[in-house]
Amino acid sequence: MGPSLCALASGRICVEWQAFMTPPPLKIGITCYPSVGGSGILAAELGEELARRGHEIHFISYERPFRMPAGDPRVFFHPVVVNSYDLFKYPDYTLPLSVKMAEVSRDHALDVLHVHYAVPHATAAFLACSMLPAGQRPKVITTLHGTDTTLLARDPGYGPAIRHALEHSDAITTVSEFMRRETLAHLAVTRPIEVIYNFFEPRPPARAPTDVRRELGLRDGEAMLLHLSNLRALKRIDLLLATAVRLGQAGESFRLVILAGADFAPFAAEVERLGLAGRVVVRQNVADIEDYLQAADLGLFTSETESFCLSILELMSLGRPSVAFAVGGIPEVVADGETGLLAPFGDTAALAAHVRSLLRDPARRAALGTAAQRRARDLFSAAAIVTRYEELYRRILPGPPHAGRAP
């Protein structure tokens, strides 16, 4: 016997209780530096999970952000484009980045610009919104990575304006509780500040790990170390030279791979001087990090200062633990002992020694890299943290999205 009619209507109605429960896809802008670095990396990221949940995704910026998605009909690039005029000794970016939020969130009705960084990218988009009618401006996220905060605050050519964008944000996030006690220790922004993570969703590599390894050159029994950054001063390269020299001195074998965000070629003379030509190997703007991630056998960070280090975070996803400094938000995304090993900041010797550990125990390297992989996916996972994004846009909006907006 088919079902009644009752059941028939019941069920209709049920369906079309969830549709209507169920939020509309927003429509998101995002703006980033698009080089190579954590907060550039992690927006282009952010926008593509965002595009993969449904929503709509606006990029702009004045060049395609690294790692954005290519071929995905919810994802858009408007290019921001910087004239030079003899007027101006220096080409300005502000005013033309804040023209082109308002014109994207004006012809797209964006209902939220999630800006990555707050200078200039929060002072643009206040400076956007005033330009819209009431009705059309989007909500501002403003999520802070680094040294807006632990540097360019401190500046009081720019601590004013920082701090104005930010308190005319409808909702400030940081990447670490680090960086949110960095902002409020240097700011004195009164509005809540929100710490959501940093995530990093690995791809399937593409070779395997010893096809890998035999292209950078490293020979049966060599261990690979991996070092990945933009090469800025905060990252002490410096430092890092160091550590390979200690480990060298000590008899081990092994190859220091660094996939650079900018051009290597300043170091070249020092990594000559400190005999490391032959332990040294280099790699730029490499897109594919997942076939790198996996054949290492752990990572070395000697940064001065961190707000989270997405790329420890990078090979703690492909079970990889990493040596570095205990500074900024790294302590918050290793757990020392138990997923990677960390030493006081500048003591290349105690890094040295931590390398040359795991190094000549690897029951224990795996351990710390099972470790390392599961605490990523279980605090950092795409799963975990875009949630929390999505969470927040909708919290900050008022009524439906796109209601009072222009088509």
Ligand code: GMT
Second form
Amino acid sequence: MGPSLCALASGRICVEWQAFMTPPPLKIGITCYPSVGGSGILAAELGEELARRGHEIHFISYERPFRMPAGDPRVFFHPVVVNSYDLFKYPDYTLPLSVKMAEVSRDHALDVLHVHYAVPHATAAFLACSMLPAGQRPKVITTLHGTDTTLLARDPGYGPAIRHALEHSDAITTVSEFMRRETLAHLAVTRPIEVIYNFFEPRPPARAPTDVRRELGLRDGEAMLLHLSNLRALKRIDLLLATAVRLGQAGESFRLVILAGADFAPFAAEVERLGLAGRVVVRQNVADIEDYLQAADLGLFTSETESFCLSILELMSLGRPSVAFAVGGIPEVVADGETGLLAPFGDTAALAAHVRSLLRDPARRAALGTAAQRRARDLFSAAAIVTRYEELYRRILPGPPHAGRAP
Ligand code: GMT
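Switch from the form predicted alone, shown above, to the form predicted in complex with this ligand and output its structure.
Then the entire complex follows, led off by the chain already shown.
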């Protein structure tokens, strides 16, 4: 809200004093999956950015989120303890999570509980609110990231519970238009759904690209193709390796560097069988990703679906284009032909041809990279996206400007 002008009886113009009041900081609970995955990374970075803007952030999860900021006095972590009992075949996480959410909401007077991933976080938030007296209930925002909608919503054992939790959220957001459409198609949610894209704010790389390439064993003149993922089945590592085989057959000089968020061992035999052992370099759970992003020539992704694909954005932020299949929300992230190159799903020949065309034309690769970085700054920066979340929080809270709740 900008300063508003009022005319005084004297004819002088004054600026209304309220315009200078910064709205008070909020107390925000964030629940996410803490392991290496786009939704957990996004939630951790969102918490960091919100804390930087003066808000108090309370992460509630079974582990500290990967990339959760350390040492910020405005950021707290509340672990959910799950005990195991012989009487249950499956341990339950939802109930201890909901109890912890209620406890943190009450003890810290949370204004907002922002849950990332519907299952089971949105349901736990609903339960937590039901446990609290009306005056102590935080507003609940559910952000849908991916398979919580595309996969689980179709499961009759989950769908109705997801829909119920969404209908009782105070706001629902998705990370792409694609995900919004999927949610409407599979869950028929009646509440409005707002698209708020993911963001990424790179930290300055700590090492020079030459040092990183040496660490990875790249020889002079070898191109570095970078893939980052949690290696889940839908990332289609089989197609990634098939594309690498095609590039090798075409005589390209390259290494495929995989920053894995999970154990790569299940793929090792296949890498060997395809004769890719000297080509594929794997690093697991890397924290200093900017070093690798900057050292890469381009990104390579073969997912069969993605609601957004945060890894592509991470590369874009360092001025690196990606080659990927045109699935899910990826065409919203990559402007095909301008900031990266897309191919129809499964067409590894087309994907390999795109990679080759960029390796052979450094000027075009650089132009795509520059355009990718500009697009990342314009559409997917913290400045743009975190502001959208802040506006959403304030919009759903009562009374302008929101004054926070007394503990
Ligand atoms: O739902 C998933 O598949 C996992 C989820 C995650 O936690 O990594 O990934 C989703 O959220 C990311 C962050 O918003 C997106 O960048 C990924 O595209 C999305 N994954 C899928 O849609 C498969």
